[in-house]
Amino acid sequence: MTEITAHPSTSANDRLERLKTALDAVNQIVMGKDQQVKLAFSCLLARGHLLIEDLPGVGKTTLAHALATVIGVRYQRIQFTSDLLPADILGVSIYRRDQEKFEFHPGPIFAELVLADEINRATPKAQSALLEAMAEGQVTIEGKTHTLPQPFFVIATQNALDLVGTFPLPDSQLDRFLLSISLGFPEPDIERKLLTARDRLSLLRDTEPVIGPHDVLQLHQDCRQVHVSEALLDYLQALLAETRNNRWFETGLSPRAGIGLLHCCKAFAYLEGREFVVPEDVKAVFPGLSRHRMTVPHGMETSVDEQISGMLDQLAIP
């Protein structure tokens, strides 16, 4: 991947234009999934982590690789398997006899964008190796804390839970992911383009970075400046309160999820070119933020997504 020079003096308008160029570049690789790509970028800008749950072969890994390429960061892919150990992710200290001391060898977690591929094929012990990294941007190994590079963004892919050889992620792990998305099968016209167009891997090799790590850190700050009105905060709080009503879900969203929702809405509005959040931003982000955090009450025949859609339709917009 070509290195890209950071531009600390660039203006906010220039960063936004180059961000839109990066968004377009990913859409050229992952075709027909504009909304999912926009949510992935929103998750990055909101300093969250992304979970992609879907069947094999629909473009989950391609999306992660394309995103890493256009934002010009170090990319590491960790293939999660049943025999994966925490040290395979975090790294290990090796004794150097000539120097009579231990030397730490960083694992693949020490990259700006980490793809945890098929995360639910690994045991809970291996999955838990990501908890501190995703929550605090650091890892503790043999009593010593190591800071991870910034920005730090984890994209995890997950196979459907009914497939053979999967371990369900615990709630504490799921809560580390700001958003959960699904790509799904392409529309017929998009699939025809995929069948006849250039190979995705070949296209990725020729894709150049558009922004760099320093730009991403500045974009984090730009998104935080997006305005949120009192009426919009009322709407957001009403949504959170409604999730805690047992008629919809077994458990409601936590305050931490609410803060994540606010940050993600700001990022989504920023990608839309606005300096303020509107209710449509909340409705666009909310399903991805909530579907992996909530379950429907026992005995209900509707899915979580159907419950979320019904709740959004019924709650009045200010």
Contents of the next structure:
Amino acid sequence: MTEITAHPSTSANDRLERLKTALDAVNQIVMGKDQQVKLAFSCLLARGHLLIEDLPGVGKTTLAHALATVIGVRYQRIQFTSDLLPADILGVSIYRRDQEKFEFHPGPIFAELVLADEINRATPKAQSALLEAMAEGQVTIEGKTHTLPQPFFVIATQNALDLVGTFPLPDSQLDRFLLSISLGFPEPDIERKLLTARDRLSLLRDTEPVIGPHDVLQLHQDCRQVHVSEALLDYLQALLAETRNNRWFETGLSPRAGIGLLHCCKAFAYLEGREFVVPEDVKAVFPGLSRHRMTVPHGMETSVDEQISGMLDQLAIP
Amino acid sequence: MNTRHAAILWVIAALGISMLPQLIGMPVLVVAIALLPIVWRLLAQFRNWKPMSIWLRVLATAFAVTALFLTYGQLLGRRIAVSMLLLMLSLKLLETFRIRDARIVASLSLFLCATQFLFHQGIPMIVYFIACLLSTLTALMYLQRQEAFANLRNIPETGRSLFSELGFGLRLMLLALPVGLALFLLFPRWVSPLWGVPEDALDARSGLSDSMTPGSIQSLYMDDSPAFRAAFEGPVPSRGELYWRGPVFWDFDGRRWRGNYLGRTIDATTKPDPGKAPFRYSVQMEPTEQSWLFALDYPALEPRGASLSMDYQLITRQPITQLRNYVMASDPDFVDTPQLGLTMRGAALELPVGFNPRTAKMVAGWRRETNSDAAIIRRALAHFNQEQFHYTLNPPLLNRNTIDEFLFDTRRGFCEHYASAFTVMMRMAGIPARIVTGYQGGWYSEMGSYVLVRQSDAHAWSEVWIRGTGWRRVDPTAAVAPERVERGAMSLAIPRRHILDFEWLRDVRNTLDLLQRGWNSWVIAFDSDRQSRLFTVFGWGIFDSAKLVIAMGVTLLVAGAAIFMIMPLLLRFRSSRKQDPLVRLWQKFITKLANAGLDPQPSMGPAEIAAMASAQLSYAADVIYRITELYTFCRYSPRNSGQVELKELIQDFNPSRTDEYARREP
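Switch from the form predicted on its own to the form predicted in complex with the partner chain and give that structure.
To see the whole picture, the full complex is given below, headed by that same chain.
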């Protein structure tokens, strides 16, 4: 089902080393977005799915593609359009006249890494087909359950919501994405490099996989081992409680989001090479975790990002 | 403490503490009745007894009231009313099995505590009051908690120590302090307190009384309680001049000296001119239940409600039942009664018939030798001086002819013996004489610049009338024991009065009297008069009740607002108290950074702090990184070693000393 990686079984230290190599490789391709790349890796390591919200052309697809390449997993891209049907994502059963039976043709979702491009262009029906697969780790077609490969990682991109002809994802669906990041325009010196350096696509083609799907599963386990102290849990809970007091947001973070936050922090700390979580990890991860889950209370003239950073600056670390 | 018992135990403790001063002065029977319900309630708590039946309770109450009546012999008066309240509260424990009842007991024990101020108003009452308030607050807090968890079988443990519970009570008291202060200062006061009932206003106090027998002043010598304090405007007179004039006695029945009816009721016809009086002073006098104000010879002013009698006693119309302040001037050179009237002369020479024949014989012999009154006086004083007289605290008992026995047999006595014998001798010689009692000397407080006069300074001396000079003071005690006048009553060569009577202890007590004086003049003496003049320092004039009420309202509003402002600080104080030592260390580090001009925010994590601090204090960057690294490690990693090093680093960390870091750099 999957290709055998070059490094079948390795020690934890070795895995961490190669993870860092993979991180560097992605940073070479998507230049100047270290923090976002790190978050994307954290999301992957925390077994979550990633949402990239931004304008077209800032490197969303490149990031997804680079990730798939360095991890060395199968990569499928689904371009969401308004006429996309669930079967286009999940696959169909076709009647084989010679064998006199239906045969299941798996859709593009049967891959370790799926890029759902411009997810908000599809109808809610198509969207929910993908999102259910994300939540369950399996798809059921015509009464038959098909297990999705492990690891399974979805990167969805979404254009800014005020563009015409889009179906914004409802809040309940957005909750299925662990993190959301936005890439934004590059810094001037990075942009100069982009303009002068090699074409990103050819660079991608030359990039070698550094880790494999088996390693990813191992890395998931490694991340779970990261220590979380009582003091940090105090801070985490204070943060969750603060989101719920109606001062900053319409509604607070759900317990599921809280668990996701904890896993994400662990993965982030692991990426930093630490075996315990510190408050800075929480502060690094928190905006990405909460941005797509929160709305500004009615009548406030601020953006969600401003509210989040405002809250983080106000909340004392216990 | 076991949470199940905690609430009721605290209620009982609160009641017990508020009962304490009352119990000490009560008859034994009443004390026993008051303690029995407490014992029963404690047993009931630990042995799970059921509440007592209503008939038993009624019976117990009837018994207690009867016993109270039989003990005191009446049912009116303050002392008995307070005793009744105490008994009823104690009996209430018999039916205190619900939170509602317990709350009543706790609240009313606070009321019982307040009633104690009717009897004592000294500084120790502050300690008592705080103890009462604290225990009651704690009891109420436990009751509140019990009520909050009434549905649960067990009250959850709070995990708070006894000290933090008491600390909470203290914080509540602190919060209420501004309001209490505002009420104390601004709540309109009555001109005379409601409880100014003279007949049993205060517990029996010792002090000079309206008669003198051998031994009456001697008993005062044992009493160290303050009589009054005098602060002089000018120089303080020497100790030998400090004769504080009190009751004057004329009538002698062979044993007891009494005041003369005429002397007490006729006002002085000539009074010293206050303008010429060299001594001016203000007196703060403790209540005596008597009508005498004390002043140096001769008082020139008549304070409010007092008048100068013919024999120059300062007598008030009402007994002095509260602390009294008055301003006084004295003129020692005033000539008292240059012409002695016939009635007075008769009173000053009268002696009981058939007493003291030996003395009469001796004085008659002196009279035959000389015609001069002054010579007789000298002769009498010389008699005390030359014969073997002793000044003693334990004089032998005297029988019918007190003067004879004293002069010829025992020759041991206290000032009243000498004054009495001298006066009788003078009268026998035909020289008008009378006895003056009062206080002699006093302890000068350098710190407070005032003279403290204690009951133990009580003294008795004589006055004789000599044509041309009027009444003259003669102190026969000075002839026997001059140190009594020169160095004070305590300097007498008399063994210790009681087991704790040391000189250093007396000095400490005298020095501490400054506190008592301050308490008296700032708290006890704060009456309606002082209250209305409270704002005159701001030039706002006299405040009447209406204005005071307005001022009180405004102050309470401001105080309320202030409390709301302080509240977060107090809460923060509380949360910081609960932190572990590691966090306290870190806070110390943060404070040091803030003192160095940095602006560390509470929302910053250790790494952010490190980045900021090392950027601004680059010379100490290494130390800063090491500190934050260690702290991060101790606080967030599974292994928390290195706290000792962290402590040392933070204690040595001194960002303002750049030179030290510069030196350490190479």
